[in-house]
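To begin, one chain is listed below as structure tokens, in the form predicted on its own.
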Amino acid sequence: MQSLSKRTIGVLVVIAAVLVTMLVVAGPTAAAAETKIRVWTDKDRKAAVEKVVGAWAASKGLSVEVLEKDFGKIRDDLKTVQPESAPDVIIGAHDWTGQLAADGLVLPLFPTKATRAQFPSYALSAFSYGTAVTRLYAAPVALENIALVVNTKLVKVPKTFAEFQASALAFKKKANGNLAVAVPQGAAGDAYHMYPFFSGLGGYVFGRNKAGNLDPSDIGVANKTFLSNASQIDAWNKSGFLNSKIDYGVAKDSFLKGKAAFWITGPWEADTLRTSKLSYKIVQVPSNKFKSVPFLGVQGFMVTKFATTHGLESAAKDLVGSYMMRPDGQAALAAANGRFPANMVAGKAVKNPLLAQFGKAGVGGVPMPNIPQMSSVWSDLASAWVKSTKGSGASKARTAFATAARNIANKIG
């Protein structure tokens, strides 16, 4: 037996030496699989993510593999893409956070307090979700809102509502074809650029419980408060200072020709306005009875699951949730597109002013709700707006609204 033991010891030593031979011939292979981090972003972004996230990968000892894709499709093609092929981390709009979040296709972040206090809250809260706890989901990279565009040689910046109103209607009444506010709706309706109108009432989409999370249950588009105001749209729609008629092309063409002072748009006309030779101020549209805040669309890289799977769920929640965070790749990524950073200290160094006026204007901006609900708000919430700003016929504004409401809610169930 004792003999036995010792063949059998001489013989586990052969194997365990062949074992490490074989180990350390593969091992480069292995390593170099579990070593390069798998990006997914868009045309717009590829190349500043390609250096703020090769800088970071440098000083890991990691390689990156940044991957254009088209942003409409990064959503849908995470949840049919083969696990040897999937990203680790991936560029997402906000209002895709409940639905990724509760299929498990990304995973929380857990920034440092420090890193955090860089961000307004309602960019945190765009990419925050859950039901007991809510956490965070993404690193916001960049904000996005409508803004009330002035030409600033046919009117004056207004300060207040009512001067908006009266400058607006002065305007209009100047030669025939001129509009009051060029704000596109037309026969499908615009929740999104209604909106500045909509909070300045009181109007709001859905409440929070006591937890802090979106509550489907607490609709507020015929709140009391905003109900209370409505005789206002009723009014704009008697005086014309609203006309659902107007589309996004009729608003964007009478701006440019200058039959219309006011526009409201977003940072995606920037190059049109650059070019038009216009004067112009970008302001958040005046306060009414309430700020009348815009809606944000808010953009982030998020980890996702298959960084788990690939060995790479640690690094990967410290590119995002560290490095991504941090203002010099914020203005980076900002600019890349012509969007405003979600990082405090990196909006306070743009130099673009276009830029910065689009920034200044979306502050205290309500992100779009990130929970699968929303997709049961947005034709009614624009229905209620056509009906009751469409001139001669129009519906009162308390019944288009009430009715919005009950439609939404049975949607939501």
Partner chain sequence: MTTHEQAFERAEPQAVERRGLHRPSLSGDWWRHLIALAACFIAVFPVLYVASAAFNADQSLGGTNLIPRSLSLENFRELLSPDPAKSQLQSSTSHYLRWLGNSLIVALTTSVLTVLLGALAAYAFSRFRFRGRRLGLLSLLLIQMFPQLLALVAIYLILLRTGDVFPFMGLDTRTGLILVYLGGVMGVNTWLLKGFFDTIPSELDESARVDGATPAQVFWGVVLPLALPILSVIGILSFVGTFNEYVLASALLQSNENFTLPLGLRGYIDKQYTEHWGPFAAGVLLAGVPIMVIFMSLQRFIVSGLTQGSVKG
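Nothing here was measured: the structure is a model prediction, and the numbers come from that model. Positions refer to the first chain, counted from 1. First, how it differs from the form predicted in complex with its partner chain.
- Of the listed residues A334, I282, G297, F262, only G297 lies at a hinge between rigid parts moving between the two forms; the rest are more than 12 positions from any hinge.
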Given for the second form:
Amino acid sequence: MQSLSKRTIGVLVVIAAVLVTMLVVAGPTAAAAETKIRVWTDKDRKAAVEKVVGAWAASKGLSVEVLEKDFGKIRDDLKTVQPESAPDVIIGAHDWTGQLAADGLVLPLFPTKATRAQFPSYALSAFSYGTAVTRLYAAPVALENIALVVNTKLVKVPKTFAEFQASALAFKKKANGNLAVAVPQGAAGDAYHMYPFFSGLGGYVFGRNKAGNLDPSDIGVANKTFLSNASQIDAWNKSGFLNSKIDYGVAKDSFLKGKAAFWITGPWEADTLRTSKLSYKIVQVPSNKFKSVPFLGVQGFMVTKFATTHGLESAAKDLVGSYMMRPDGQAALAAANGRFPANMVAGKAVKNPLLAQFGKAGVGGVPMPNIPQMSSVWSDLASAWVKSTKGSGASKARTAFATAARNIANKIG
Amino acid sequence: MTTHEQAFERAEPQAVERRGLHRPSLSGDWWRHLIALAACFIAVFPVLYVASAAFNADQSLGGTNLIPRSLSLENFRELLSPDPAKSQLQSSTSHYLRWLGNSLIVALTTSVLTVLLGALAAYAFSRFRFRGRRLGLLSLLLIQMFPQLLALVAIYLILLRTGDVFPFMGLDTRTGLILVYLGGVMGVNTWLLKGFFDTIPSELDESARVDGATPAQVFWGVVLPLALPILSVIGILSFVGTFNEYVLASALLQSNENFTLPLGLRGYIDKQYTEHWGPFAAGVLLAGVPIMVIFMSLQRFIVSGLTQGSVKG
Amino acid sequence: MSVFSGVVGLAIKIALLAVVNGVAVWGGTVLASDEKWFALAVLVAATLAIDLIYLSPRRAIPLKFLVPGTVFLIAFQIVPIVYNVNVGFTNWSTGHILVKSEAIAGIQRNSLGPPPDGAAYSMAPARNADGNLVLLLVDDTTGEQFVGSEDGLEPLGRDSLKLGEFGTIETPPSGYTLVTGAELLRLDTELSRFTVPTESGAIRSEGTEAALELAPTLRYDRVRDTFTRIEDGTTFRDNSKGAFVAAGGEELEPGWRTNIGLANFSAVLTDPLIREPFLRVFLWTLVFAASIVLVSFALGLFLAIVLNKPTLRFRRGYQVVLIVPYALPAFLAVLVWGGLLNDDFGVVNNALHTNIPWLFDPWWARVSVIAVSVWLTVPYFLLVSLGALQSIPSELVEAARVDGGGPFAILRRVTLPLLLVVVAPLMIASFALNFNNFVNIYLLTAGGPPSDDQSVAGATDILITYTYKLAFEAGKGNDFGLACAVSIFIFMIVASISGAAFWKTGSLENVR
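Now that we've seen the form predicted on its own, could you pull up the form predicted in complex with its partner chain?
Now the complete complex, all chains and molecules, led by this one.
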């Protein structure tokens, strides 16, 4: 054995040398790559992004690498990604803006006046963030909001909130298993879909400071006006107008089967509606004490700070801040996942009545707050709704929302 | 040679057959069937809803009734031969078969290596007395108790740095993912294996050693063949575990062609409110087939191997 | 045995070692060329140690068996734990991701904005007669044309350059050549830093076809390491917690990642958000994990006893079906159960003709999450118990029966004790796993329903989901530093409970 080990070492050295040469030859030679602009996008829009970005890149002599990611993971992964594999451009939702800008991960954009004029001002302000002065951080591409879908075979489109409530409850009484309003909550709740009811009673999430920016210390979840109207919620709970046990699946299923005449949903269900053979109309929830406006969501493309690291800053800004904001690219990108384009010129050309109705139902809506403190709000606001509309054993809405406001303030710290 | 035969005799679970022989099955088993049927019902019941979603063109999950409104194979068709014009995802390709292939490669490699590395370590713990042995065994289990959820970032960074030096096993490679899975090799597996090895009489080793065999030769030639049942059990458990693993894979794999099955299927349901449960459920059902086949064919090993003998240790 | 004797075994060993060394040498050269000396030292030391262990005969034999698994254990289990401990000492969170120099650059960049009446231009990068980079500019409002260089703006005659369809500059004036294509890409960094000074600020390129006048609102003083707001003179100082902060508390974004000592750990002990519900959440976590293990084991064992009769018909069939929950991705099963358990619309209440608030009542929700987890865990313990039962010598059971023991007495006095010896380590491992079972809770109830004590922690929140809520759904979200600090605490808790259990059950004593 002892004598073996010397031989072993000899053999080892030889083999190691051979391996090294083999690996070195086969290895990193391919590393000197061409300039590539890297885009992170979700699955739905991958093909459209490849097409739009590809056309731009071809004119610039660049090649494109479009990586598909879970939509929600795009934001989180950007925080841990290393420069070498980082994207130059990402798709994102406007409510990520605060976090990503506070992190310093995305670059401000300054599109020309003519370009900005083609967008509704809320779409631009949705992507604008700053503690003192705000900057725009994305090219808005697609708009979305929820609306009240009314099955016109079963009920009339209500003009007032009282009508809405009466007709919903009357429909519920007609047959066992009928729902008054199919608005999804479930055990974890859903503050997003409940927002029209919240805003209709005078609720808001964050107020604005003197500079006109969202103020995380002004929490409107339990503001005086809202609390004074909150007894309506208790009445809704008692009559079964709202019921937090309805989750997304139940809401959708019931509406499609004609067991609910009212459904609160967004353009992601446009295909479902189109193929459902139901007669329906899409409207805004009728005004209650205030206009029952929905949250507005905007999706768009952002330039990351890594574009600078990669020596692609100007190119990426040209792509996002100029090329992607043009009407033709907007139409293609928004259509890829069935949304209304943010560019109003592109919007005029959209012949889809469904999307147009959803758009109209969003008039006056509030963009979801894009400041990072919003992450403290969702679960507690949703909990307040769950607690106050769970049927028997529900807490008083006043208490539930006051608790939520207190917890949110504590979490924001 | 004789040592071999003796050993194999010992490893065969004879007790199982023997015990049953003098008490033939009679109708007195009705209560066993009753309980078993009830248990089977509860076990399978939710799965029926997955199946219902798979054969339902509606894309919803669970709903309120089991019988789909419209029965169709559309979801399977979408999964296996996606037609870009009809696909609801509009992106051009579904790579189901590719994902399945990736999952099989990753899970098979991982489980084989898990068995090998686990057995090596367990053999050391079973046969040798060395300093830090008890502490080592205990820490093996305790280390696994760190919440994995929070180790992700670190693992990601390690693999990224590895990739700088060895591109073939960095981020977004199957090799890299396998390496990370191997980090979990030592743990419960080692304990199970060690328990089994303890029951293999050390006289077998010793007689081989007297014949001039090295510890390595004893391990490969004597102990491993005897431990085949437990090895296949651990292989299967590790196979199922890695085949369905989502969290690590999603953190480490980035491009569609490298995705494992759960990761690829996740693409159908990754967005709030617009989940395509149909193809997802169909994909899960199809992926369950190879797992069940492996289970059925190796069932004998599972029941007789999992903790066989370690009782007597 | 001949296969593994002498030559072949040695050849395999040498081949494997050669691969290890080859890979290491290659990695070494890469690391050396990147000047990563620490990593290189670790690599060399590890490789030498491995060579030494495998090349020295008759010594360090246990190590020869332990090294392969341990390498991976260290790389992917221990290093991450060490890393987490490190992160626990930092302020890594939303707004504190970058390093300081990047943060300063980011603040400077964000402070740039168009001054009142700032001009915007169509722009094309070009080279002048000397070959220097300049910007050809056309004012968007007035249509005036300029050449911008690092010295400033120089007017060109009107119409000396021509515009294309989208207002892009297509023909340069004489004496200039446009920079396009590959050359433009190469100049990207230079172009993005290029400034043309003006009275109120500077003109900068915005992309490759536009430019605009931008002026900073903040000025950085490199010597004093402070930012000053130009408008009102407010000074922002490094607060040594990773941010520039003014006297009034106003903070500049982005901040940076830095060491903040024990702040995260002390927050765990002092923050009322954590402290108040801690005991309740901790006790519930214990109950949750322990009852899953105990109930699953009891049910698994019971089913195993029922099936543990070789002559039982359809025995294999039953076993295959009972394994099904184990073969499905857990998250899918949990989601399906969520639908089935829905209070008003779920199948379970419909079928049972009950009206149990499975997910909406704090106590029932606790029952539900345990039940669903049990459903997922029983197959594992069924397998374990089936195997273990068959390995219990039948003589022992027979002897007990002859002694006149009833079935329960036999179970309690003979079967269970023998079984526990085997299953105890597995039970402890399963306990630890469920202690941190994020998926089951998060997907079934998301920690809800809201608990009666009105706190942020829901009724079914276990420590790990509550950690998630605190670190990722509170404050500004994404507080990795706090999450890591809490995870260390959780780790210590689980490890000490499990360690104590090992001691108590004697699992370790069983180690020969």
